[in-house]
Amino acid sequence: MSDVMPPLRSHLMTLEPRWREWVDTLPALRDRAADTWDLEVGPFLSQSVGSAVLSVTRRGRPAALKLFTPDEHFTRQVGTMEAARGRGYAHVYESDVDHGAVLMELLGRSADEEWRVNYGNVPAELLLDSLAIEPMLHARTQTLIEAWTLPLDVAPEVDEKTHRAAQLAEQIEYWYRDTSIELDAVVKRALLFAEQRLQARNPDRQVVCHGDPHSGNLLAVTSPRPGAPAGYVWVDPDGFRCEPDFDLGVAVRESNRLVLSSEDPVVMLRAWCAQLAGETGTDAEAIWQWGFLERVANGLYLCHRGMPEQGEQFLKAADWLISRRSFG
């Protein structure tokens, strides 16, 4: 694991025998990449638990090549964005889904860094007071909408047992009963906003969803094209099939800080949901239950996966919203 940032490194010892065996075989599957592509290897630009990106050249063009756990979600992930064609998401230049590997446009610094930077020091209450909130909403529904436009048959149908509606409310209940924390009320909501979510299903008003459209996800390009109307393109997808409302749900489920430091959350995030819809032809009233139920689902997944930190600013925040109250 000598390829391997320190940090990474550390981590993966404590993880199961897979993903250090993966790890173990990352020099050979980049290199296996440079030589299929012709690459010239640069350094890596990021790494995470099953999933590295290094920077390349490829005939003096630079590129990113992604290396990837080789599975059902990977070789979904890759379809997604090869057919999107830069609309919305990342440029695909090459694919070996069976080695787990891609080659990528290059981009900047996502929307999550770019935040953190100019605003990561900023009091909480004094953001609350700014203009900063709107471009960031903005740029996110602009690159959604054009992820939207993939055709249908990217993904495949769902019924009432596949329905992201579905899933979640099967996933809150299963995390829910592996933690120690009091949340009937907020777990309660959940999964009633998880009912009516799957009762509302429509077919007709379904898209190929991102999934998981978070600012970590939404990354700037590094020169002004078509495809990336605010400067910006999705990776990462999940690429499954739901009502547009979904993705933005995710869209204002990170903002913990600020909903906990807000003396009036409802209103605020509220105004947000007004704002997405207004800016997508959606339901306000939707994107804020589909919010309600990712902020718990993904407080409790973080949780489930030993990251209690995390996790609980998400139940914190979900449970300021519908009780003005904080627990623990």
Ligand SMILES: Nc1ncnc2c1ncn2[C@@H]1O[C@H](COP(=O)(O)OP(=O)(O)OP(=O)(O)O)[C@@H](O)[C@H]1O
Contents of the next structure:
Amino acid sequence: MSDVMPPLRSHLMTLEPRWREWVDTLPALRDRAADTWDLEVGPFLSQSVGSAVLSVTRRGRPAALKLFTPDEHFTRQVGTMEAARGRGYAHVYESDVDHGAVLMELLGRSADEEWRVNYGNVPAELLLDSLAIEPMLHARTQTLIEAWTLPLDVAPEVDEKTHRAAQLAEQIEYWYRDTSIELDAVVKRALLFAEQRLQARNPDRQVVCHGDPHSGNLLAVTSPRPGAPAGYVWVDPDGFRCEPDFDLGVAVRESNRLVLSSEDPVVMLRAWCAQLAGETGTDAEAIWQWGFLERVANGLYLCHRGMPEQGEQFLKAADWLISRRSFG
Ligand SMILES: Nc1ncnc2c1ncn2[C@@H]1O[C@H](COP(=O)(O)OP(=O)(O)OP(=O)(O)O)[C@@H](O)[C@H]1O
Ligand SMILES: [Mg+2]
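What would the structure be for the form predicted in complex with the ligand, given that what you showed me was the form predicted alone?
Starting with the chain above, the whole complex follows.
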């Protein structure tokens, strides 16, 4: 690993024991699923520590097999997708959460990949003036509206300690103690927003949120179908109760490149929040606050996990949003 950058190296070193353990576990999970569900196993579609997605066929029909270290998170994820019955989420064909396996509808490229293929080389200044962003946001809202139709009892009730705003505040404080970057103003604002979101919590408005609806988790369906009004569905949900503005905040937490290139990022991002709120009947200010909280939490988390280059982009964008300057 001598040619790897030191921060990335330290990140990979911390992952190494878990990675080895996972690589050792994977064949047994795969073979068990293949035997139980009569699958022909094809190539990996994705692999990370503790999780893998494979292309498979069953009686000649394509499907995707996700293998995961069995745990509460995976059980919740599969339960959420099963309850959706294809509405806004990938169809689940079979599941065995005790053995870390779920067989689901094979999907196409993620919205993130499509965005990179189509616009990855387009300078941010040109993108900001283009009409590309509106349909990208529209696909999110249409697919989230479907996903939010899940019955509430799929996820447990939340209180002032387990509400997402309280958890984010706790995580932000914890991770901030761990970083050497001077970010007091950004963190103070994030904690203020967390308090406001916590005070505004309202069980009557809550839905089963996806929890992490970033564009890498929004995948294209291979042919038009009910439950996928914009041609996409979600995978990889956390499935917890929260106000729907939370999920929309995740949608505006991305696009650091555009935020950092914009002369007036506040006007730009507020316009996105207004579009998302208008299309979903939610509150633009709440989306703004969740988006800011998510941006800060994500940036600190990435730094904490030994990925400072990625993390700092989020934190610089957050700083740019409140002070029209960015550190470093
Ligand atoms: N049903 C599917 N059909 C095709 N590809 C899929 C499917 N589900 C997942 N993938 C691919 O695998 C990737 C990882 O899937 P997913 O997000 O469920 O896994 P994860 O490892 O839990 O999450 P992450 O990699 O986001 O941490 C997706 O981004 C997508 O590229
Ligand atoms: Mg994912």
